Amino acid sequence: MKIRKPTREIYVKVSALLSSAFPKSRYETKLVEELHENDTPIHEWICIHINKVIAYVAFSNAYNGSEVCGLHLAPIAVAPKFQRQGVGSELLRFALRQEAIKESPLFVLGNPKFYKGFGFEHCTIPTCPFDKENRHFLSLRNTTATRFIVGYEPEFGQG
């Protein structure tokens, strides 16, 4: 297994992976395709096994108003036949060690049991616009003491 940054030529494989990993939702695939099409700055990595993209992770800017206040982890995906084998965990651990990620406050909307294993904790502030009670909103290295609704890149379609 190799982990590396995707190239433009690989984007179609990333889309195929996201479609297979999220078969009931087009949201994740559309999100990443739009981030790529708009050249929105993101940090992303893929995991390749025998020339197939089997896992993907991305981080995009998080905002307090117009100021960047950290990064959002979203999405993370693993091909169905490689799920529950530690591939996603290995890719996430790799990403968390990267220079662009390791110092930044991180936010994620997801399964608390999974993300707590990587040091994420429930986040009370800021508030997530997609989870008003922050039940599934977690953070890592979040030192903010100010109440605000965290912003996402426009491709996320927050309302």
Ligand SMILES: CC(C)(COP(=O)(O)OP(=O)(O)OC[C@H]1O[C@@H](n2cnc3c(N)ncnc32)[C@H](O)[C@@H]1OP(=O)(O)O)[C@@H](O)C(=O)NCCC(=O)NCCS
Given for the second form:
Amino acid sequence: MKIRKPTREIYVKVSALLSSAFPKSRYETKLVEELHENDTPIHEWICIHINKVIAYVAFSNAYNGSEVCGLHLAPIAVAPKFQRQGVGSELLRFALRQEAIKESPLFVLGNPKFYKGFGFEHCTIPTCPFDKENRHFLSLRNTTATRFIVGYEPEFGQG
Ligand SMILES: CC(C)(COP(=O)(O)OP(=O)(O)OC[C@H]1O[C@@H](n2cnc3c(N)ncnc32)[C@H](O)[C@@H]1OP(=O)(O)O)[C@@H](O)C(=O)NCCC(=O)NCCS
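Moving from the form predicted alone to the form predicted together with this ligand:
Zooming out: every chain and molecule, the one shown earlier first.
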């Protein structure tokens, strides 16, 4: 298995992977397609296994007002056939070591069972606009001391 950044030619495979990993919703596929179309600055990596894209992860800016205050980890996805075999963990461990990621505060909305193994902890502040009580909102290296609603890139839609 190889991990690398996707090229433009690979984007269509990334969309196919996201559609298979999130079969009930177009949200994640549309989100990544729009981030690509708009050239929104993101950090992203894919896992390749025998010429197939089997996993994807992206990070985009998190905002406090107009100021960047960290990165949102979203989405991460593994092809259904390859889930629960350590692929998602390997991709995330790789991403967390990268220069652009390794010192930044990180936020993620997701299943604590998966993210707690990487050092993410329940986030009290800031508040996530998509999860008003922050039930599934986690952070890493977050030293926020004031109350605010964390901002996302516009492609994520309205919270
Ligand atoms: C969530 C996801 C990225 C995890 O990747 P993965 O390769 O399947 O996960 P790993 O094999 O590395 O799992 C590591 C641990 O995370 C936890 N975990 C992974 N997926 C889980 C799930 N669906 N429910 C509960 N715990 C889960 C488990 O503790 C697992 O260890 P175990 O298999 O020994 O119990 C992947 O399953 C996926 O793409 N799911 C569908 C899309 C999705 O929900 N993405 C996340 C939201 S953006």
